[in-house]
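For reference, the chain that follows is the form predicted on its own, supplied as structure tokens.
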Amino acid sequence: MNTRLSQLSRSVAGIRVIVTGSASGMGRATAHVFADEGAKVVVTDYDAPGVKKVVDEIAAVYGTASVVGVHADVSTSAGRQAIVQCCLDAFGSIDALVNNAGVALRSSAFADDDAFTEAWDRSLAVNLSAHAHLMRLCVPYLEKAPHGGRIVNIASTEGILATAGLMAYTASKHGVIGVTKGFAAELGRHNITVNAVCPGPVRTAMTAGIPEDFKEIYAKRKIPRQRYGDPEEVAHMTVNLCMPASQFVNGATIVVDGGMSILHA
């Protein structure tokens, strides 16, 4: 008989749960991870064409029970209002929430007017303000999470750090890492932990514009582990922070940047 030695259980079969921003790279590897341990997920992006092709794509592999998708704007109260409903509908409830859409939009101090204004307003209104709003309209349905309710955000190296031109980026996921904080010091009594995840360099659409040997170049000399990372590496970070083993990680900020941020420039 194979007994288990430990009491708390890695698995987060069942669970139901929403990963915005899933149409591709990092969400989309969430989405899949997610489902290949056995979780109902709702996929959701600004990408149609891209909900439907990772839909299919898990459909193709676990059948249609497994996953729905909803193709909703996070940054509206119609969008968010469209995603939580289409889980509810789909799968009864909601056990845990990825906030991982989000976009990067040249900023800079020296922008005029109108591009900085743009920039800023939509970057905060994708990268922070809809992760809060988000966080409040699931509230009600995580608390009665069988494990307890989870909720990643999915902030970045740049909420630590700082890059230039990149201003209204590095301020939203600076927000990301304070409101995870805030939603974890009040959520926590309530049966749900809330945690972000930071990623570093990763092979994504945000990167896919900068030149492979640029890609080299950097990785060899900033990043211990001499590459950039893949979005599955993340995804596996973020779907571990949902396990009922991880009930006592919260207000956790966790890199994942092949360590990356612990060098001196």
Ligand code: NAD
Contents of the next structure:
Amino acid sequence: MNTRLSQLSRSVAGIRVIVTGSASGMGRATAHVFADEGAKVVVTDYDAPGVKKVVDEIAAVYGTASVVGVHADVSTSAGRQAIVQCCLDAFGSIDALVNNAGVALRSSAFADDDAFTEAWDRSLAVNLSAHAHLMRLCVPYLEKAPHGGRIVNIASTEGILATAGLMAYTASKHGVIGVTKGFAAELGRHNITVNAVCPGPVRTAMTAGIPEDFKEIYAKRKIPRQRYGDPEEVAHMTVNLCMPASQFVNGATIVVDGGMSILHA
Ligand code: NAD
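Any chance you could show the form predicted in complex with the ligand after that form predicted on its own?
Now the complete complex, all chains and molecules, led by this one.
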């Protein structure tokens, strides 16, 4: 007699996944972790040399059938179409989408009009509108995914809290959590889960300009784990949400921040 209780697979092997912004940082780490677990990965970014580099890294270990790259800007309709088409051409369908591409632009209440408008429009276009449009494009394929479709939207602790001088970024990331809940409410019955991951401070190109001593003081004061996170630590959460076993996690906002968001100032 089989006495095993667990019935649900924790394997993402064979799933066909798009990871946007995967030339660098958390996107690159996510593409790698998916490939390590046997998934077929679309690496896409508007940094063309970066796409080639990550594709080569993964292909060197798992072969060219496991990964494909496409240079595309997620803030344009043509770019998003190219990403979807690339996955269909290479792998036949789409089982999971990770909306990770993002920009962090300064935007102060006291900035001049042109600077504020430019940062606002770009932040919303890349960090929020692109997520919604790409989800819509992928839905017809995700709903046919053998183990259920999966969407993971990378928000931020800025989607829950706020930092002075980052108004557009904060608004866009609050929007990511909102659009995650909206799509989750509608797509649950279509066998697709939609969740948001909120990283705290992580060592990537986005935070590379922050001096080391500042990072250390900040982490000691603000983060119970006392350090910045590594991209791979966020990637594992994203991959977990794409497991067949995660089918009842839907519309959730999951913080990966070393405990930062539980503290009073
Ligand atoms: P990163 O700069 O290393 O990676 C972001 C990637 O997105 C880059 O490769 C960049 O070229 C790509 N990109 C930007 N605009 C694009 C566009 N229009 N089209 C296609 N690709 C585009 O930074 P990261 O920290 O790995 O950021 C990944 C995600 O994590 C972002 O959404 C970011 O807002 C979020 N995040 C980062 C941190 C952090 O501390 N690093 C914290 C919370 C959330």
